[in-house]
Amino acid sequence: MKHCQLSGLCQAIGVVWSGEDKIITGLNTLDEATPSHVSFFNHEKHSAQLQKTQAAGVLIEARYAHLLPPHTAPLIADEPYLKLALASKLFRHTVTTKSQAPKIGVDCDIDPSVRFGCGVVIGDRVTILAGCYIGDDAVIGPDTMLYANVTLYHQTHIGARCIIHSGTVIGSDGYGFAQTKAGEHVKIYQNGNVIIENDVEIGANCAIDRGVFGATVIAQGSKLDNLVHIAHNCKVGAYALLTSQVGLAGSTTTGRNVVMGGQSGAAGHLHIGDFSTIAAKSGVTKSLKGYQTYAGFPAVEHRLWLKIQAKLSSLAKK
């Protein structure tokens, strides 16, 4: 794990600071973090989140840093989000092409072109297909099966009796930049993972994204057709079924049971309740309760699409 001095990080990133220095093991949301992670506000909305961190310091402008807890230091910035950015490439990765001989369980079926990183652990039975790449502390459970290409970026966890087809990436970077005020785009590094829990399947080409801190989630049983995305910090819940070209931006979640058409697709930081279905081609802008059909863009209870559509139709013949 990588780590530093609090002091050095607001030194390495500009900011100033003042007080105890402190070890900093990585980046959190301000809910999440914890004494030894630093953490950012930018937003007026997250108010009462910032009045209970348990960050070691957090990233803030000055008209804000009365509302922080005794415990926590302001860091004090002009632009928190770009500052972050800054800091999380202090904690990325190492990303080098050296190989360690996994861990193996009995009865693995793996072939010889399977390139690893370092510190994998692969659980009994697996079966992995020629052109596949584990990337380093990379787990995948027992009885699991991954077709031709398949691409495990670092710190992935797949669990039990998945199957994973051709192609798909998991583990790639999440998109996410904080912008200068010049206009120009720093990168923010996704130091998170992907954890795929038992029994789900996935298909061809699809891509899901590493969390910027924490984990993007693939819960138990859900199924993912080909060519879906999932973007970082997601969390899918279980037993979903998402179709082909599905995506979901940003930080969304789904309850248990979600259905999802083809082309259907959710803006970020939404939640989408347990057992929802979401029509073909539909685009869910806002959370939605759950136990109900939705159509349409943005997408709403199915029942007023078919009357809003009925309407629009006789509008038409006028």
Contents of the next structure:
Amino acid sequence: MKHCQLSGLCQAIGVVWSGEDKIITGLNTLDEATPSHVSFFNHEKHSAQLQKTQAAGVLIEARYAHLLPPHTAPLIADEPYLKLALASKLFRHTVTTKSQAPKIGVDCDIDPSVRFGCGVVIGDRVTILAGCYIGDDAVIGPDTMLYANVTLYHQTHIGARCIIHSGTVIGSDGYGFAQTKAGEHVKIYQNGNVIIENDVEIGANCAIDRGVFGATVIAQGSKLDNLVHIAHNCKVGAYALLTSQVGLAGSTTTGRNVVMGGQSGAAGHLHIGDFSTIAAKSGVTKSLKGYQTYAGFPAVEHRLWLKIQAKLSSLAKK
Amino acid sequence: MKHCQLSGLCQAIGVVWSGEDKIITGLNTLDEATPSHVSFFNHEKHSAQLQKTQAAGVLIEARYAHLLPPHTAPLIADEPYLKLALASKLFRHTVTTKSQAPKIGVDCDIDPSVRFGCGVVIGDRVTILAGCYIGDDAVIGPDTMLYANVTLYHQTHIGARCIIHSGTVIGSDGYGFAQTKAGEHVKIYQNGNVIIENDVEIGANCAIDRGVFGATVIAQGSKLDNLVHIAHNCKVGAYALLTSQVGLAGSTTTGRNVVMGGQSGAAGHLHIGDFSTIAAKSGVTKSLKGYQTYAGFPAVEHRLWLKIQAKLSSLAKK
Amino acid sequence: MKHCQLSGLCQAIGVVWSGEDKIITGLNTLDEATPSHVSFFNHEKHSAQLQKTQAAGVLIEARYAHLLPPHTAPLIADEPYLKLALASKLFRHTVTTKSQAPKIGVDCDIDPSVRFGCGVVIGDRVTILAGCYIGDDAVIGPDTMLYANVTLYHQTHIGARCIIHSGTVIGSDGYGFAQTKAGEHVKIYQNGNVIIENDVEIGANCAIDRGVFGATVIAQGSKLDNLVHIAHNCKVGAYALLTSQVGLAGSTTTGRNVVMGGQSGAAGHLHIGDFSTIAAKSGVTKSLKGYQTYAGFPAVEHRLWLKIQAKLSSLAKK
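We have the form predicted alone; now please give the form predicted together with another copy of the chain.
Time for the whole complex; same chain goes first.
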């Protein structure tokens, strides 16, 4: 894992800081930062988290610095999120074409055209068809099948008995950018990864992004149809059924046995409760309690949606 | 083709049965089952089909068994659909990396990086660019062009003069699962295939799933844009225009010269009549007669949709 | 570049013509045609453009021929658009598996499995991972990264410091067909290309079509998320943020710093003004002035959309 001194980090991104130096192993949110992480504060709605953070240092505007706990160094910046973007580059994994023979279990069937990065570990009885690419330090569990032309980025973890269909990409960069005052977008390097648990099946031409910090997770027994988009840091709960062309925006989580109909989607930073069913083409814009069916955009209880449709029909007849 | 004894099938999936043994060559719906097929009955709405089935045996709850015709053996199960899932595994094609030189017509231009399964047959003057994968027993008609990184699963049939753009996947598994009482999803192996007729063009990064039984069909002269999803057992009629990001759910069929606008979709098990035009972003939720334009979600006649929009506008002005 | 005599073109597509012969280098719209282009007139709404065209000749019905300027030859046809389709074939690039070592800059890192067409030019410090395909005459700027299994069609231009994620296809054919009276679709060969400017990032499994004539352009600093569709001849302005599953239909252009939410789309031949924000799932059906937020389908000002939603909610409560 990449790491640096806090002093070095500050120097690299142009933040003035002095104090006791520490080794920093990465970036994270205020909530999830450990004492070896640097975090950031860019919105007042996160004030409560500020006071409880374990972070070694927090990128923060001067006027908020007094809210930090004593063990956390203020890293003063006018635009903390932009500085975060700069800092993220320090922890990025450098992807190259360097290749190393993977560690392979027994009875595997791997096409000679498959290309591996370094440090790949493959379980027993894994099948990987032609044209797949398996990035550095990826792990594939036993009895898993990768059809042709699947791409796993570095550090992707695939569980046991999974089936990944052709064209699917797992571990691509999440969509995260900081904006400059001039309207330019500065990349926040996505240094997390993707974890696919056991017994997951993923259809063709899906895209599952790696976490910005931490992991994007597809929990056990979930089944994704074709052309599904899962953004960074989503946690799809166990036994989900995400049908074709569904999209989940960043950091949205679902409970267990959630069903989403075709071409439906959810905004970011929501929770979709256990046993929610989302009708086709719906758009979820706030968190849902679950144990029922929702429909429409914005998604509401299905019963209510039917009522709205009935009213519209009768309106049209007038 | 895979086959087994009916007795062996029952033993493998834990169904008690005795009677005259038969060779079973596959599974199918009540309607389409032949005397060498096993079928299933899991919903009362299919009662009429039950009485007319040709199936050798039907997975069925005991209370419905008396509805079967005399030539059809009752295969009694509390959860017939789950047993179907187990049985489907017996007929699956085992996909491996085993490769065999394909039978190739004259004047073909095939990149040396293309990987073939066994038993592939390629017509005259076919071009296949780098990175394509052509699975077992696939057939490609004359004068067809596959751009780079196309994936054809086993048993896919492509007609003459077709153009398949990069990243497109044809023949991936349909999305079919039986549910256990615990909420787990058990795979129904997709043992059908895909048939693309002559003069079809398919855009980039589409996904066309193989049939669960029988074929998914794209009929002659149809043109698909990019990122289109076609689920298992759809039959897209001749001269269709399916524009980008369209999705068809399972078993939906269309007449001829159907046009679907961008990001529109249709639910499963519907028929969209000849010369239907579906406006962009619409969602078809019931079968349509055709020869006109439909819009909205749920999709209605375009004229009605315009009326609803006008009412909404005037409402907003109040 | 392909070219032919005007006389040869007319003969090839079955148009009777006599006059002073010229070398024709391609086809184009009335507006953009140069004196070495042939153009077409198939709708009265383009009459104004007809009078100002620079084209060497225009495919046109006899009854409109008198509207042409004196320097432009009338190429009389009952179905000019069908003749255009036939003519487009004359200028198509013949794609083959022929390969040639590309011209490569310093300090590049290119996987040996990458396949190149002829005439490819690659800048300094470019990384290209396994399974990519780079078509004839493609150009890749310095410091650009192509993740595994990216496909660039012939003549695609990628700028400096771009990041293209896996599975993305750039330069596939635009979706253009002329219809016969029998309802068949005749391909209009897409002889333009795609230009990706500097500092663009494109997510996984996107599809960006080449221009029919001229270029499809993604301007500098734009960031596309996963599964985005960009049709032929779109011009995405600088610093756009197009999030996942967005679709732009043909020839639509955007100003700078346009933001489009997930699963939103725009119809063809529109302009979306500078600093427009389009909410998720919206569908843009007419040109937008910009500098504000739009929502819904058809997309309206966000304020108005909220009002409509409120009215719907109160209707449902009645």
